[in-house]
Structures are given as structure tokens and as C-alpha cells.
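Here you get one chain, nothing else, as C-alpha cells; it is the form predicted alone.
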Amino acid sequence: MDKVVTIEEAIARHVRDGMTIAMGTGLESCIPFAAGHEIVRQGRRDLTLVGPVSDILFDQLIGAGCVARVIAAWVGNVGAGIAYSFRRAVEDGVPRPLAVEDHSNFTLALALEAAARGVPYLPSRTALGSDLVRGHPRLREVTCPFTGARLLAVAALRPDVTVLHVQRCDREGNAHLWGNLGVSLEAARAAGTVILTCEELVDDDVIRSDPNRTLIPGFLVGAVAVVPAGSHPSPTQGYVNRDDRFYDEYHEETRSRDGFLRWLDRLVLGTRDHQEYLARIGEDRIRRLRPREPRPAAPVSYGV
């Protein structure tokens, strides 16, 4: 089945108000900023966002008024520390009140893995004895029925949609992904469906040539959108490096609510699509983020 659509069509078809959306699951890599910006342009509301380290993508969606709840280990600006829109929403309810479900990176990974396996929870010892467990809706102390040991049960978390940015995939959604994976595989298997944005669309012969790198199988995928540099300002290994300057600029521009709204209008609401966004960033700047030299991995042989 050919699943290739525009990013506009992918968001319109699969992301609706009130849904739970996993994004930024690769920690600091392959964050699907282009998809997040399209969610803002289409005015989605009351979303629950899931991600371990979402960087400033969650901050942008929160500041745009799209988010009612965050399930995360950390929300901020990796390059500068604080995320101002997140803080304004939590402390002052601006632009709207925000509920937060705190996790460690590991408890969030376990919650997604439980959903991926189709079980109600997974046991762990992590976070036992910490304040994280106190009054938590998804973490509960239990006794092991086999050993009597004290354990932590981490309840399953099933996103409606997981959005991933990958290096390449075919028209059916079979995707090659490499670099820092974070919890991308768990989030893909846990979700109702997956939206992929990719750097390039390739023939299925390319995907079949290295089956061990096909980490996202097409049967999980609902839509594929070709969006080069769709992770900017975060990196996609082998295609685009991290735009460190962007994070510093965002930090300075969004200190105030008015500053954030000006930033949002200039780079998201004031642009028609990701190509226009990149044009605002500057062609020369994007070109300088491309890798300076190729560093291919050692080849493998699947000879018979």
C-alpha cells in the first residue's frame, strides 16, 4: 500500500483534538519539528504529549495552546535549560492550564513497552522509595507473587499516534533508522498508528538490502511524508547536524509571552509549510548544517 502523503495530509488525517501523541522519542535526535509545526498550523487542541526529552518542540506546542497534558521525564531547552512556555503554563496557566505526569526516562520507557507488549503493566525496581511514586497515576508499589519482593508496577501507556522522523523509508512505510533511538521503537509499537516524516523516500530494494536496519515496519505506519530537514533544529544523523545557535536564539526570543508569539508568527503560523520555514531560517544556514564528510558504517554481507 502506498502511504506517501504530504505532511499536511498526514496531520489532518491522523491527529485529532484530544488525542495522545508521542513525539521526540529519540531524546535529542530526530525530533519531528516539522510535524509539530503542522499540528500548530492546523490548530489542534487538548492534546496529551508523550516523550522522554522533548526539547523545545513540546514548549512550542504548549505555547501555541495545543496541549492540555504532558507525560514526560523532562521538558526544557537542552541548549539553554528552561522552557519558558512550559513554565508559564505550569505556573500561571498561560496560555492555558497544563497537567503534568512526571516520569523518569526509564519509567516512561517501561510504560510504552508494556503497551507494545499488550500487557497492563511491567514490573521494575526503579524509582522505588522516591517521591516520584507518591500519588502517581501510573506507578504503584506491588509485591511479587513469586518472591515476595517489593516492586514497582508501571502501567501501560498507549499513544493514539506516534510521530517519528527517520532517515529513509519506502512507500509502504518500512523505515531505516539509525543513531540515538531513545524510546522510538517502543513508542512505535505501542501506538495506534505511526506517522513517519523522512529525509528521503527510497525504493523497497534499498530497504530490503539491510533488513536489520528496518526498525519501523510498514504495517505499523499510517502515513509517510517526505520532509527533508524535518527534524530541524535537532539532528538527524548522516543528514543534518544540530543547529545549536537556534536553541540559543529561541531561549532569548521566548523569555516573554509576547516574544514567544512573535517567534511563533514568524516561523510557524506565518509560514505555509516546512519549506517556507526553512527559507526563513536561510538556505546557507541549513547547508552549513549538512555533514561535512560521509562516515559510512562498515558494510555487512548477507551472502548465501
Second form
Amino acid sequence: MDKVVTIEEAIARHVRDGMTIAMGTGLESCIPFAAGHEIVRQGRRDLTLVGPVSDILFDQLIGAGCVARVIAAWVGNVGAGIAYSFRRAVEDGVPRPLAVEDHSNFTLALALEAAARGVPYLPSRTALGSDLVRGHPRLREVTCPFTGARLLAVAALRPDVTVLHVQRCDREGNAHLWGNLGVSLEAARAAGTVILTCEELVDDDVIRSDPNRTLIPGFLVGAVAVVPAGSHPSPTQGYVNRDDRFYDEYHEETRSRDGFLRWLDRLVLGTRDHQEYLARIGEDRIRRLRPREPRPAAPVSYGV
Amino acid sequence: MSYTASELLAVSASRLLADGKIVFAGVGTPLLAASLARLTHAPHLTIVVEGGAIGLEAEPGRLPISTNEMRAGRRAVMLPSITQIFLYAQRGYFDYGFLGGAQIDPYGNINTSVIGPAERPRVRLPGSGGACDIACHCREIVIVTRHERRRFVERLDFVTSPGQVGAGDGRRRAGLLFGRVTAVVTDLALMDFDPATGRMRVVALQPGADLAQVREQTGFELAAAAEPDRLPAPSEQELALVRALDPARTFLG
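Show the other one: the form predicted in complex with its partner chain, since we just had the form predicted alone.
So here's everything in the complex, that chain up top.
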């Protein structure tokens, strides 16, 4: 089935107010910023965002007033530290109060993995002795029924939608991914449906030429949108490097609420789509983020 | 030979890493220290980063800003998911784990979550990331940080990452099977934990630092020998190498 739509259609069709959305599951790589910006433009509200380390994408959606709750291990600006919209929401309720379900990277990974496996929880030995567990809705100390050992039970977390940015996929959403994956595969298998944004839409012969590299099967996917550089300013291995300077500029510009609103107007609300966003960033700047030279992997033979 | 506090931290931390071991390192000082160790006394040290890279060889001058991007994956032998990285950690494969922190208590527990009450924080910090998991699952945990009174506090507002947890067998009582905080490295001193009280104590002083200064910058009672050892200053070679790793001084400041 052909699932290719525009990013506007993908968000309009699959992301509704009040939903639980996993994004930035690649951690600091392949963050679907273009999809996040479209969620802001379409004015979604009361979302629960899920992602271990969201970098500044969550900060932007929080500042834009789209978010009621985050389920995360770390919310900030990886290059610069603190993220100001997140702080303003938690400390002062601006632009609206924000609930935070705190995790470690491993507990969040296990919560998604439990949902991916279709079980209510997974046992682990992490976070024991940490205050993260205290009063937590999804973490509970339990006794192993076989050994009597003290364990941490991590309850399943099932996002309504997981949004991933990938290198290439076919029209059905069978996707090749490489580089740092974070918890993207776990989040995709855990979700009700998956929206893919891709650098390249390829013929299914390309996918079938290297099926071990297919990490997302098309049957998980509800929509495919072609959005080159859709992860900017985060990197997509082999296509676009990390725009380190962007994070520092964001940090400075969003220090005050007014500064954030100006930033949001200039790059998100004041742009019609991702192409216009990229034009505002500047063609030259994007070109400089392209890898300087290709570094292909050694080919493998599937010959019979 | 002059050097900065961050250079001193990277060099001192690198010396704690033995050849042939596996170190779970974050970006910044930990990755500088681990990369420096590979260039000096520990060429067979395997660096693992939580973003999902095993055996990376960071390029001097292009050290990653996050643990999860192509600079962190350079020449890695494997790029697993972070779930897999932490499952390896939980099995006990990783020898060292490096941690920093906004607040550290006398038992080596760390807070990176909130300053003030958790329900209504005065300052909301970014959170655990993978720090809590690294603290739970590495065999030897090394805390690397600047020595400041506001960091070294008697009581944490929130325990994000368990260190020794409490006196005696605190970690075992909490359910953690192995691992302990073996060292706290600062720009003033090297510290470990007294097995009897479980509390942090001074083992050795950095060049130029004295005990009064260390105590002045520590917000809790800190035991020490009458004449603590003195750590050797960074060598010219160590300083040249660590500066070559970060010529733009992104991490060295």
C-alpha cells in the first residue's frame, strides 16, 4: 500500500489533541524537527511527549504551548545545558503548567520495549537506590517470584504515534536506518502507528537489496513523508551533520519568554513549511552541513 | 607548566583507567580522559558511549558534543540501540563509569534532577539521562567534577544516581548486585570512601591545593590523613595530547 503523503497531511491525519507522541527517539540524532514544527503550526494541544533525550525539540513544543506532559530522561539543550522553555513551564507554569514523568534512559527504553513486546512490564535492576522510583507511576520495586531478589518493574508505555526521521524507505514504509538508533526501533514497535519522514524515497528494489538494513517493516507505518534535512539542526548520518551553532544560538535567543516567541515566529509560525524554514536558515549553511566526503560501508553479497 | 582546571581533571581522570578495560564515558571531560588514556598508557581501552556506540575512536579536533551522533560513532565496532548498551551494562561488562553532577553527597550519591523540593523545584535541571543507569551498573564509578562548595552538600534535594547509597552495604541493600564509587576526582583532590563510615575522604591533593582549601570548598565534614599524598602534575606530553584532542577548547573551556 502506498503511504506517501505530505508532512502536513501526515500530522493532520495521525496527530490529534491529547495524544501521546514519541519523538526524538534517536536521542540526539535523526530528531524529526520538521514534523515537530508542523505540529506547532497546526496548533495541537495537550500532547504527552515521550523521548529519552529530546534535545531542544521538546523545549520548542513546550514553549509553543502544545504539551501537557513529558515522559523523558533528560530535557535540555545537549550542547548548551539548560533549556529555558522547559524550565519556565516547570518552575513558573509558562505558557502552561507541565507535568514531568522522570525516567532514566534505561527505564524509558524498557517501558517502550515492554510495550513493543506486548507485556505489561519488564523487570530490571536499574534505578534501585534512586529517588526516581519514589511515587513513580511506572516504576515499582518488586520481589522476583523465583529468586526473591529485589527488582525494578518498569511498566509498558505505548505511544499513540511514534515519529521517526530515517535515511531512506520505500512507499510502503519499509525503512533502512543506520548510525545511532537510540530507542527508535523499540518506540516504533511500541506505538499505535508510525509516521516516517525520510531523506530519500527509494524504489523497493533498493530496500530488497539489503534486507538486513531494514529496521522498520512497513506494516508498522501509517504515513511516509519525504522531508530532506527534516532532522535539522540534528544530524542524519550520511546526509546532514549536526548544526552545533544552531543550538548555541537557540540557547541565547530563548533565554527570555519574549525571545522564545520571536524565535518561534521567525522559524516556525512565520514559515509555511520545512522548505521555507530551510530557506530562512540559508542554503549555504545547509550545504556546509552536508558530509564532506562519502564514507560507504564495505558492500555485502547476498549472492546464492 | 601552567594548565587549566579542566585540563587537570581530564589528565587526572585518564590516569585512573587501566589498559584492556571497558569505560562507559559521557561527552566532555570523560571522553577527553578516556581518549587521552588510549593515547598514553591504555591503547586497548574500549570506549562505550550511552548514545549507542562501542569502541569508538573520536577524531582529535572533532570530539562529539553528544554521545549519539556520527562523531561519537566514528570507527565504532558496533552501533547498538541504547537499550542494548544498558543491557550489556546490567550484565556487568563495563568496568568504569564516569559521572558528573550538580550536587554530590558524602556517600557519592548524585543529583541532576531538581534544586529545591521535587514537587515545586526552584531550579528544574535536565534530569538523569543515562547517569542513573551508569551509576547502577558499572563496576567502578568515577565522579569527575569541579570542586565547589555548592556541589558537595550533606543532603541532596533528590538522588538521581545512586553512589554508595549509604553507610556499609547501602548499594547491596538497595538491590544493586555490584559496583561501587571508587574515586571522586576534582581540581583540588582525589577522594574515595571510608569503608567503616561509608563517607567520602581525601586520599591525595592536586598540585598546589591544600587541605584547608579542599574543606573550604566542601559542604560536609571531610576526613583526611594528616599528610595526604600529592598527585603528580600533568606532564607536558599529557597536556599536549589533551589540547590536541580539543584544539577549539569546546570542552576544555
